[in-house]
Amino acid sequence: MTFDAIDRELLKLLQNDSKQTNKALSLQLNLSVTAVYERIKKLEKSGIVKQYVALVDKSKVKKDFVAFCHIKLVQHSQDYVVKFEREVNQLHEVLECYHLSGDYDYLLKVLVKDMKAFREFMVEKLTKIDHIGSTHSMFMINEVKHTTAITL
């Protein structure tokens, strides 16, 4: 899907706040509350606009400690990259896993209440998973730059 500049200017709206009503967004875009409903369905239904979300502050539901763990498999093997890409979904702790190249085969990024809950959450889950070589980990000091909008 190619876009104008009307739909970029419209993602960057959304981006910004999706509750925004579709009349409040016709005011900012100077179209008409239908053509702007028309491209939201557009962008919803090419997938560009994959779901509506409330960003939580991590800090106000007591869940700020944040840690990024490098994970090193013991092997390669397609059954145990699945195994252990199924299992570290099942883990709410983690909030963002990657496949990376390099030194490290997996970097989470880990959210919990503490260095206690760390350790447990590191004890208790994380090394249960089979096939885990080696982690390293490191902590937060300061969230210096945290977005989810997507420039265009």
Second form
There are 2 protein chains.
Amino acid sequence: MTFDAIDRELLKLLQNDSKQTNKALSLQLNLSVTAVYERIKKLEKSGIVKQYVALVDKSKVKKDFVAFCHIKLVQHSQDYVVKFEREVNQLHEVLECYHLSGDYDYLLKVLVKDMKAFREFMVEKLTKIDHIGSTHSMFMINEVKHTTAITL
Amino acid sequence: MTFDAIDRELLKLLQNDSKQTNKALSLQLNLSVTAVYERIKKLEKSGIVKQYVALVDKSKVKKDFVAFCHIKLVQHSQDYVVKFEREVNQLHEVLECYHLSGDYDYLLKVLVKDMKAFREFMVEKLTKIDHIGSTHSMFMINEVKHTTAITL
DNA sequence: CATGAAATTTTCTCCAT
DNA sequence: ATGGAGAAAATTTCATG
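Switching from the form predicted on its own: structure of the form predicted in complex with another copy of the chain?
Every chain and every other molecule in the complex is listed next, the one we just looked at coming first.
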């Protein structure tokens, strides 16, 4: 599917505030409400807009201890990789998990309440997963920037 | 502010799909539409729900080259840190930036179109920032998991 | 893509617990 | 204070040109 400059501007607005009314959007884009409505539907149908979510302030809910864990697997056979990835997907503490180049390695972003909870997560959950070779964790001191908005 | 089990369930639903109508939410929570409405307003007022956003599918817009850059500053004086953080905030390619423990170090998540664009980003933008000592980049092979939803 | 009408949803008021 | 029912206001959605 193709998207033009107006779609790009529309996506920018929606990525920043998806609760704006189509009327508000139409004013910013100099379009009619219907035109905005149809463009949004097109972006949703095509899958470019994949989800609408509410973002929760971590610190307001007392859950702002963030750790990054580098993980190496003992072996990298298809089986182990698939199994590891499936198990990681089920851990709610893991917000992000990336398979990285370099050392056939994973990077996990883990969110818990505090250091104690992190220790428990490591002992009770992460290291219970088979085939993990080594881990190396770093802790967040400060979140300098965090956006979900992609510039197009 | 306090939030109970119903608020927690409501946050779970909103973090997954913020476009549900209050009626749909009321059915899932066994509440009236008004009760849902008031709870949502309370969560917004208190800042627990800080933003509503549309999530864009990176691969659908041909922008799915993700790099993680570890950065060390030459010095760690207040001035340098503040300046570095301000500049990073203005780079649209940087989606996330964390100040980490350990080596007085930063971790950046960078999103660009492809390796060529990443090279340009490094040469033209990142290394143009003063006081950067060393950088180390890793590239994403696969996004195993990525959620914005916090479990409460 | 715009206009205008219909359907749905949000939002408010009032009342009960 | 908290939540429910229903009316009013606003918005989304659709038909037509």
